[in-house]
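In structure tokens, one chain follows: the form predicted on its own.
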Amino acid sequence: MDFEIDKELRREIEETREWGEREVRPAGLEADRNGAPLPIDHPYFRRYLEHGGGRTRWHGPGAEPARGSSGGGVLKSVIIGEEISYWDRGMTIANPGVGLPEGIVLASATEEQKERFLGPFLKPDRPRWASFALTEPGGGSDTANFKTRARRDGKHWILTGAKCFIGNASRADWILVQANADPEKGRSGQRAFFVEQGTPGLGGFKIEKKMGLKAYESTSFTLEECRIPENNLLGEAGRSAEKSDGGEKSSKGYKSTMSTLNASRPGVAASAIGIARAALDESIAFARANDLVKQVRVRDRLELFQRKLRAAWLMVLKSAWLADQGKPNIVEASMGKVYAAEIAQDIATLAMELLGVVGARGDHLIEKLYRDVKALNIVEGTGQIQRVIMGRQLVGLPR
């Protein structure tokens, strides 16, 4: 690996920083302070169209395929995604564009698909939002539980069940949902298709009510015989039914989602990075003017938490640059993810000590940063679902 940040890299990330810091944090706040996500017109994202922001990797109508989740790797991505997240994680997922499913539309989606779904996202007209539906109620990520179905019926596919937490879902223009076609071939007959808002059976929207990251909606929706045309499978436009159906190609929007949760685990586990190093930021300020680094115990803990924080930061630049050289990197995105939440909540837990009664109020930046960060060990794909991939990797069992 080569750990030298060249010119223009370092250029982008000063300028995180500096939107970071004017716009990403008050807004984070002011989503916090309200205990609900910004609204669509807030002027914030407006802002965030003029500033660049809300636009897709994808080029236009015969463009070759982007890499990682920036244009620049996922290795760039996660450094950026640290900075940022170090401003508001929350606003990160807020924020108006194609998002978490931008990865597998590009992988697997048909040119028409690509234009129909992703061109409205080149030159955005207003803030626009995707949104990318796996969780289920019941059976939260793990794949091989899921019981959302999906039929033929001619030329259509009846979409049945329902999803959780789906961040963004009731401002989207549209979800790609994640259905299984055939359950009795289990996770390979799993395909995504793009469920456009307003489409008849589309509905029941809930806003979750969250402990932390309450900048981004979490949302909860039903599907009800939601009929869509038989062109809005990702990927398989214009396959016939019988060939539709089963098959090697049949399993493809199965691999493309899971390849790009691989590819994305690593911004998770950076996000969770940027949390922490906020709160060790704000703990050792609160320390120095509270008179607490005259404490040895004090001085210990920050110097151990900061010597986690960058051993946990290295696995997950390892598990950015293995995806980026296209190479397997299940177990170490799996492990950075795990480490790097697990350290952020441990230095969160010591801010709020520091802070004693203070935290108690709940106006203190480190006490969201603290409810903030617990959700890092639980989106796309929690730690207990991590460690079970990493244990049956290490013994040599399918996942």
Contents of the next structure:
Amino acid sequence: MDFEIDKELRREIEETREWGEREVRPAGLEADRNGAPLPIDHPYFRRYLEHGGGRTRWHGPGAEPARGSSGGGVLKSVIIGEEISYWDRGMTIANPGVGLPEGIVLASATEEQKERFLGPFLKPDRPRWASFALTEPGGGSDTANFKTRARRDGKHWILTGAKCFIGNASRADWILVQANADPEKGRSGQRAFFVEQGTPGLGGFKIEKKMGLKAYESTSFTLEECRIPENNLLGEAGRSAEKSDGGEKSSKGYKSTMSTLNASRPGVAASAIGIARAALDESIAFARANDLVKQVRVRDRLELFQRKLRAAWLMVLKSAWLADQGKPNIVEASMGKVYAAEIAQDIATLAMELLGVVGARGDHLIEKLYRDVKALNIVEGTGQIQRVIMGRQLVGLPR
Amino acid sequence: MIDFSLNEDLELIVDTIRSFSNERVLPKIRTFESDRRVDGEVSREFAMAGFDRLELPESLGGSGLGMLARVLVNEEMGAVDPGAALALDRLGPAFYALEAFGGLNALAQFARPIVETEGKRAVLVLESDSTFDVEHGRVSGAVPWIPSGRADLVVILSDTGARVVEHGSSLQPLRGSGLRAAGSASLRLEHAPVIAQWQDPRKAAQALAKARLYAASLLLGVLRGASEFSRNYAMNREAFGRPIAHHQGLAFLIVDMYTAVESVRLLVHDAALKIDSGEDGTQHAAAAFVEAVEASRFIGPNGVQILGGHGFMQDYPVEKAMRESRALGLWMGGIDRARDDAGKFLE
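Would you mind generating the form predicted together with its partner chain now that we have the form predicted on its own?
The complete assembly is shown below, putting the previous chain first.
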């Protein structure tokens, strides 16, 4: 048993810290002040590419290793993710790159699809984004109840429906859209489709105005009789299953989606911890600057922040470590997600109390963190959904 | 690099102590509680397996293991009966003060005779929990409660040092709120001769850190035991046509109790690893203790709540867990003093 981070990873964390302090925090603050994501041609994104970001983890022909992708698995990505979220969680989503769909594409796409959709991200000539569209209006965490439909039409698929709260959708080269190809089969009828930007029928992009995390776009859009080639259906298994009568293969689309979410929960939890750690550091700095540290009430509050944050962090590290070991982590991933997100919210809330009326001015970093962190207890399964998942495992809570 | 697994030796220790606690202690927990002691046969088996000298150096006949081994053993014992755990580990946290201040010599002089003589007990008391006067090398005063029915060696730990007393103490048996299997008494010292004393605030802090972690790991076990028992009960007890655990109000409570136990476990292990690696673990140990005590306020009463009226009855162990978790939380200076130390990172 060992909870220490090794020297090599510490060096990478330090590099991330330098980049975060110099580039990420100012960019996030700029977006927050403007109340809108940074525009596509913002110089930050070019610098991000020059810094080595925005590249795929796919080792295709001519690949250059992406920054932070030299191995180390979930644990490493969680540790680096926590550090970058410390500087600005919104910018971690806003950054160019394949982003959320990368895991599912790497796991399920055909080689031809990887070449076609990940290839441009091997050595991007300009900032490029991809996007993953799961959530629908009226269908947040109930992923089995999507209304977006896909129907076969010769050598094409026709997609119809609407998606909402989708990161980077309007600026993405392609969006991996989850749709149901056989509603009678429920969740096992679900498939994922590559929908390229500019495809007729893909439109109605509306960038939502959010309380926090303003640095990245959360976008709603519609699919109106959107015709895409048959080889844009993710993976071989889904296609063959579509021709068969269902069974084990046919649930692969849903399962691959859910396994992606499971694998990414430690990452979401880590970003909550990054925000909370920033709130703690700002709280300590404020308390010291205003000679509040010796007040027992203040000290107890800061002690609580520190202690809960450490417990949450270890919980998240454990869930990531289990994932890297190939061991089941459903309970731990959900536990880390719900605990970290709620603790982070508590810390930011109490940090606002520490500021007193200074917090009400709206120009302190803690005030931004307070707005930002709320989303982490909502995205990729609310705290309540995480408890349902844990309940199924721990007490056999029925579906 | 980060690794949450146990090595083979520690896994073996955990398996062994788990079997012992479930097979030898669990069937007798109410007997031990009413007798205010653990029977000699169980005590001898515990000693035979070497668990009564887990951290004693090998040169003194012990196993020479560290804090991580200690907290793993305490979790398993605490999950079944923390009072029995205290009765069986006859050196208890007194070991840490002797080790910190007196090293091998003090352990050979004071600790070894305790483990080598059946039935003897050493107790650690904190000066902050007591009223003591020291005059001409003799100490007088009283400690309102100790979880022990014997005190063959008394180690008094202050913020700056420690004193050892062997004679001149008397015990007044008490009913005790919890931990009754360990015995329960008030301790009085009357002109008791101090046979060893040391001054070193840093070592005092180290000894207290380990003692707190000792208490926190027993608490962890109690919380796990209560949490698991009530979870299993809720999966078997039916109301309104289904297991009560399948009513979301209870399911979420059980999930939150499980999470609270895990948060304590991680902080306890974190502090133990820090201490075993030679780092200053005082703040981490204090934080682990605070977390354990806070979790006990949540899990103790809710373990009873899940069982409803049955939980209030002594037919089930959850009422015992509620009492014992409270008693452990008051031990070793309690939560407020621990919070002082856990917050020292701000200084």
